[in-house]
Amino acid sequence: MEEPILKVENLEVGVKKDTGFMNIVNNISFFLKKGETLGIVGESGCGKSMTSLSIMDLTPASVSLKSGKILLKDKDLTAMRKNERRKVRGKEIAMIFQEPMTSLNPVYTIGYQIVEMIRNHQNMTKKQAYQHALNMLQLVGIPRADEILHEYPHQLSGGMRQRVMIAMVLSCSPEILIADEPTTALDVTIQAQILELMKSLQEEMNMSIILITHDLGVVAEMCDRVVVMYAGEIVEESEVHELFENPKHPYTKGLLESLPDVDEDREYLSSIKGTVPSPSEMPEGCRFAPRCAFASEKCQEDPPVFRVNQKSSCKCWLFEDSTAE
C-alpha cells in the first residue's frame, strides 16, 4: 500500500482539571493517502473539530495535547516548536472554517490578507503576491477578481467569502487541505458550487482532503473513506460505498436510518434515543452503550477496534469473532 500522506496515531487531546486530565479526543488513529478524501462525520461535541485544530495546532490555550503523534509524511508535528509548526502550517497543510466571516479578518482588503498569506510561505515579491492573488481568485470562479481584492469581507456574499478562503488557503499549494464544516452557513445551490470546487481543486492539483461534516450526502458526494466519531472516540472506518451499503456499528447504523428516504412513505424519522454524554461524564466501557439497543454486559468493558474486514474496522463488541487491532 502507499505510504500515507498523513497519519495521526493515538492521539489524547483534553482539558486539566484539578481532579485530573479530561479527554476531549480519546486515543484516536486514522490515516490519509495521498489524492484522497477521507471524511470524519458524527454528532455535535464528537470531537470531530478538535481533532483538525489539534493537526493544525490551533486549539484553544485551555486545551492540550496528552499523548500521540501526528506524523506528516516523515515529520512528527507533535516534537515540533511552536515556530517550526507555523511554517508547515499554511503551506503544507491548510484549513477551511465553518463560518468565513469570523476567518476573514474585517478591518483588511481581501487582497491585503491573501498577499499576507502568500509572502509569509512564498519567495515574492509584493507585485508577484498581488498578480497570484488575482490568478487564485479566478482560479475560484470570482467574477471581477482584480475589484473584490480592494474591497473588504463584509461587502460579500457568504459563498463569496467562503471562495476566497479557499483561494487563500490554495494559494501556496498546500498537499493536505482540512476543510470542517465548510458548507454550514450556506444554502444549499451555493453549498453544491463549493463543494464541486473542492472536487475539482482536488483533482487539479493533486490534493488531500480531511472533509469534516455532518452531512451524510456531502460523504456519499465527496468522500473515499470515513472515519464515524462518537464522544470523542473513533466507533468505525470504512470506505465509503461499504459504509452506505453495510454499516457496522450500531451508532452508524442509527444515524444512516435517521435519514430521510424520498422512496419511503414515512411519518416520522427514526432517531438515536438519549443524548450524547459530556466529556466529564463519560460512561464506563463502550460509550455509547447506554443508547444502544444491542447493548450487553460485555458492554461495560471498553472495546478494542475490531478489523471486519479489508475496507472496515469497528468498535463494538458485536465484531470481537473479528481480529482485534
Ligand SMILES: Nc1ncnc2c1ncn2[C@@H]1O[C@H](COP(=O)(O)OP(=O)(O)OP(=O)(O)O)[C@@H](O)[C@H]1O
Given for the second form:
Amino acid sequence: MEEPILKVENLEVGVKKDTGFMNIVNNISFFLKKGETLGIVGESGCGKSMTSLSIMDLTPASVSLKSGKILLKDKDLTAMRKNERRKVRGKEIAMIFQEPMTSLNPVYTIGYQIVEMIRNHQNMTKKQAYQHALNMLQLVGIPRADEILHEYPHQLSGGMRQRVMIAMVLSCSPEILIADEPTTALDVTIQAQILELMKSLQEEMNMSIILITHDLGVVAEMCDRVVVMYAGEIVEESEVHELFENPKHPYTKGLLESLPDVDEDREYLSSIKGTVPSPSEMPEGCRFAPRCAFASEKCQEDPPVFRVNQKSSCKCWLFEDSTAE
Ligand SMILES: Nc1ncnc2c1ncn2[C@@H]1O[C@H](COP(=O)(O)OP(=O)(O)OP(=O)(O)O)[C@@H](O)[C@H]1O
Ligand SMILES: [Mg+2]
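Right, the form predicted alone is done, so what does the form predicted in complex with the ligand look like?
Whole complex next, starting from this chain.
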C-alpha cells in the first residue's frame, strides 16, 4: 500500500485545569491516503473540529496538545516551530470552515485576500497572482469573476462566499484539504454544487480530503473511508461501503438507524438515547456504554481497538474475538 500522506498517531488534545489535564480528544490515530476522501462523523461535541484544528495548529488558546504525532509524509508537525507550521498551513494543508466569514476578512476585497494568500505561499508577482486569483474564481464557478475580485465578502451570498473560500484555499494547491461542515449552512442545491465542485477539483489536483460532516448522505456520496468519533475517541474506522452495509460499533449502527428527514438534518440522532458526555464527566470504561443497548459487565473496562477485517476496525468488546491493534 502507498504510504499515507498524513498520519495522526495517539493524539491527545485538551485543556489544562487545576485538577489536571482534561482530554477533549483522547488518544486517536488515523491516516489519510493520497487522493482519497476520509469522512469524520459523530454527534455534536465528539471532538471532530478539535481534531482538525489540531492538525492545522489553530485550536483556541485554552486548548493544547498533550501528546501524539501528526506526520505529514515524514515530517512531524507537532515538533515544528510556529513559523514553520504556518508555512505548512495553506500551502500543504488547507482548511475550509462551515461559516466562510471566519476565514474571509470583511474589510478587504476578495481579490486582495486571494492575492495575499497566493503571494504568501508562492513566488509570483502581483500581476501573476491577480491572474491566478481570477482563474481560481472561474474554476470554482463564480460568474463575473473579474468584478467579484473588487467586491467585499458581505456583498456575496453564502454560497458564493463558500466558493470564494474554496477558491482561496485551493489557489495554493494544497495537498490536503480539511473541510469542516463545509456545506451545512447552505441550502440543499448549493450544497450539492459545492460538493460536486470539491470532488472535481480533487480529481484535477489529486488532492486528499478530510471531510467532517453530520450528514451520512454526504458521507455516502463523497467518502472512501470513514472514521466514527464518539466522546473524543475513534470507535470505528471503515471503508465507506462496509460502514453502510455492515456497521460494527453499536454507536455507528445507531447513527445509521437515525438517518434524518430531509428538513430535520440536526435531529438525526433521535434513535440513540441520551447525549454525548462532556469532557469533564467521561464515564469509566467504554464511553458509549451508558447509552448502549449491548452493554455488559465487560464494558466497565475500556475496550481496545480490534481489527475486525481488512475493511474495518472497531473499539468495542463485541469484537473481542478479532485481533487487537
Ligand atoms: N475553547 C474550548 N475550551 C474548552 N473546551 C472546548 C473548547 N471548544 C470546544 N470544547 C469542547 O471540546 C469538545 C469537542 O468539541 P468539538 O468542537 O471538537 O466538537 P465537534 O465534534 O466538532 O462538534 P460539532 O459537530 O458541534 O461541530 C466539546 O465537549 C466542547 O465542549
Ligand atoms: Mg465541529
